[in-house]
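Listed next as structure tokens is one chain, alone, in the form predicted on its own.
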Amino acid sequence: MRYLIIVFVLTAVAGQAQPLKARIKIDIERQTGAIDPLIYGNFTEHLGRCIYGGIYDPASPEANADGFRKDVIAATRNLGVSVIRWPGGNFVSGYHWEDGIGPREKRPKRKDLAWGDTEPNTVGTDEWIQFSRAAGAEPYICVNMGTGTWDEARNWVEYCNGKPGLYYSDLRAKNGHPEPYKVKFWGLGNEVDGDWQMGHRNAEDYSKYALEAAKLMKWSDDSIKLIASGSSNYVRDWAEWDRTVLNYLHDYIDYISLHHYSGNQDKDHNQFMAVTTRVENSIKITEGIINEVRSKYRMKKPIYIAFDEYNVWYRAWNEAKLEEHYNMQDALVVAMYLNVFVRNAHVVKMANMAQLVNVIAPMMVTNGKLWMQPTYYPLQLFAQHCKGKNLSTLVQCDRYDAGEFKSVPWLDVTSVYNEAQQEVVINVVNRHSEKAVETSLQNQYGKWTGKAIVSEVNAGLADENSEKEQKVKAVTREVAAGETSFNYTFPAHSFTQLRIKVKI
């Protein structure tokens, strides 16, 4: 009897080490979305030490003439960030932009009711133009739809975007930014269905405020694009939101927003590793509502998602800075964000992950020193290379049931295809804590040529980075692929991207 279960365990442990399998199929003609480079955006707020401190720290050696962290521009460039929002978040309900223009010592400094700060605004509307030009991305501008004014959002667009010979346009002029900025992205309001936030409203009552917001500053530049405040809670009646808001904005809007945080407060990998269903479930009835809304108006022009505020955020919830040190467990949550993206590049067209330094962040700065999160590096391997068309792929692997999560494949996969490189990109995630997943990777069409380069993020579950040691990195080889299949492994608990050479 003690030899039986002698063995019995012996066999149980043994079976613990054998690798899942697995298989994934691609096929380049089978095309469902064009992916658009702003799905790679950031976002920046008043908090904390994400501008002071973070972006724009004048005393440090790394500041350039304009008070700007030149490393922190460099990293932002390198990570590929294509799109910033700014100013916030739950800051700008009470922001007043005209604080924040014109002689610096001449500015009023004021609490800031959304954080408990002071906010001396030493970085306005024209500072973080500049700032975000510098980093190679597009400013979007989120106006105040809780404590501001018709006149506010519309004043704002004519500083940014007028011609010579009107008030607001001179005055830029006057502040020393003669030509105008062709802002092309601006937020009506931030998380305006959250009773935590200033001029919290209800669907309708927002809905009818945006509205004039939107036609006001339509008027003054018919060239931009309106982002109307969508659902920040998922939870609460959130498709009735998101429904009440498109059925009135619908002529103006070219995007509705959504919000999502995910953390592990019970300590649970396998429901940690699946909380993004949960986001590509908010997604796909999203798009529902705006099919179900354009179907009612017979509208030929289209309404998109963008995803502009999402990442891992738990451990420093109520915390006056936010600033939230990651780990591999983290960057696995934070690819599988970006493989919903893309996956979904048909209606998302937009992504901002919060933030962009120190304050829940994919860098820091420490010590005066700039270093990155384990979070940086999936984010800068979607961002260089995931550009083209997302493929439809087919994975066939286990799966698990973790809570109220049923059936979650241990892969994660997306695949895209880019023409411009001839090249297949294959990103995979691998959920599991302990066991790799022995792959066959087969291609449906066309033939994969020399060898696949891999770049692969991986270390323990808990391994964190610092400013003295990256344990957390991607890490990049080559390894020899057949001409329409060949198998790979992937480890336990990692992040994956294969880029593959196709000739056609």
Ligand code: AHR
Given for the second form:
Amino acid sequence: MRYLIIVFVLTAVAGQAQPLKARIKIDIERQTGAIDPLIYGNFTEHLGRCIYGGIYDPASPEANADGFRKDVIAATRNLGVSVIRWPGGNFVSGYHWEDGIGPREKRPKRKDLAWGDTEPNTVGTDEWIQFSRAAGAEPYICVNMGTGTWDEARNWVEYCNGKPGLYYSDLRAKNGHPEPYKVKFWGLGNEVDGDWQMGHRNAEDYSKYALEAAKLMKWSDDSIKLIASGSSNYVRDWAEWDRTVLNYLHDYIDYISLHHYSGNQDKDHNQFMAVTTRVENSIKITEGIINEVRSKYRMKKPIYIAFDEYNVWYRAWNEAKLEEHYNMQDALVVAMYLNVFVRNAHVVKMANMAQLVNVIAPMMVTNGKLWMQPTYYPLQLFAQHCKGKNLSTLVQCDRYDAGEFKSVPWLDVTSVYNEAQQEVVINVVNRHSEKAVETSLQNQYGKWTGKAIVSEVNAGLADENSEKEQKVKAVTREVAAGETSFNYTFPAHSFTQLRIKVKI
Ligand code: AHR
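For comparison with the form predicted on its own, please write out the form predicted in complex with ligand AHR.
So here's everything in the complex, that chain up top.
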């Protein structure tokens, strides 16, 4: 009996420690699409402490001469953010941009009906564009397609991009900015499909309204790129929304937007780790509808997806300021969102994590001090290193079922060839909460040159950061890598990025 118990205990312990096995095959000839650096974008909304107390805080010792926080600007640059969307979000659907220009003492204070705060209009178009450029990011302005008018939309384009000699461009010059800002990216409203939106419309009404706005905006500056408001929630008829929008707007738009937020409300790790499957499906379905519409109208011009809001957001869902505190588990989900965008790089040409600071954000300012949330690190690793062409990657590993999600591989993998750097970048999330995955990494083309730079984000699944302690961060080291293959063990619940130089 005693013998049997010992055998039983030993078997159980051995079973637990036993790593899973996997094989990943990399072939730099199997390129599926160019990664647009705009997929490493972000978003700042007039909401809670994102603008006021986040990017802008003139009373802080961290403030620059314009009142923007130098530490936030530096951390945004360090994050590698390529494009920033503004001013909303739900906020924009009640925002009249002319409230935010000219002498500050004359700017009106207004109640923002989206979030219930008073908007002082201290930060408006001129200030925000200054911030965005200081942070090294392209500005992306979303216009008000809720309570806004067509004239407001086209005048905003003229204010930002018009040459001297026109009313609004001269107003810009009068406000101290004679040079056109050349704002390239313009959104045609935010989440107009949702009844929570000011000026919510059905698909037909939105499309007809946005079409006239699009015409006037393009006629004001035909170099701009327009992003239509696509479906935001994948509930009831969402694909029909996108189909209608594309049918009406295809001649004018360059992108259709998608949004997605995820959460672990059910406290089910395996289901949470599979949630980006839904994101990938929505991309595939939207791609299909884009193809359908392009072929119907025999279009030459491409239309891409701008995934211009995504993140984990559930604990602070009903809180006024949306100050979500992230943990290691959430960092894995962010890494998987990014893997989805990279894997679909041929059609997803922009993505914006919502949001930049304090509000469901990768960085926080508390007690005057800036600190990084766990979600900062996967985004930083992708934005800094994951450039070039996505590769179709063979991944053989064990799979699992969880709720609606079937046959989910324990490893979520992308690989990328960066020709400029002669480098392969491999991004691996091990979804398993307990088991490591012993993996054979195999090279199909050229020779790997002896070592891999490994950056790993890993900690206890519930570990969070704070202004006092960075429990979750990226740790980088070097390992030996054979010319054609080597073994690497991905620890349980980790995100790992390997960079390997290739000789061709
Ligand atoms: O990012 C927070 C909010 O989420 C945005 O204002 C809105 O577009 C979305 O529903």
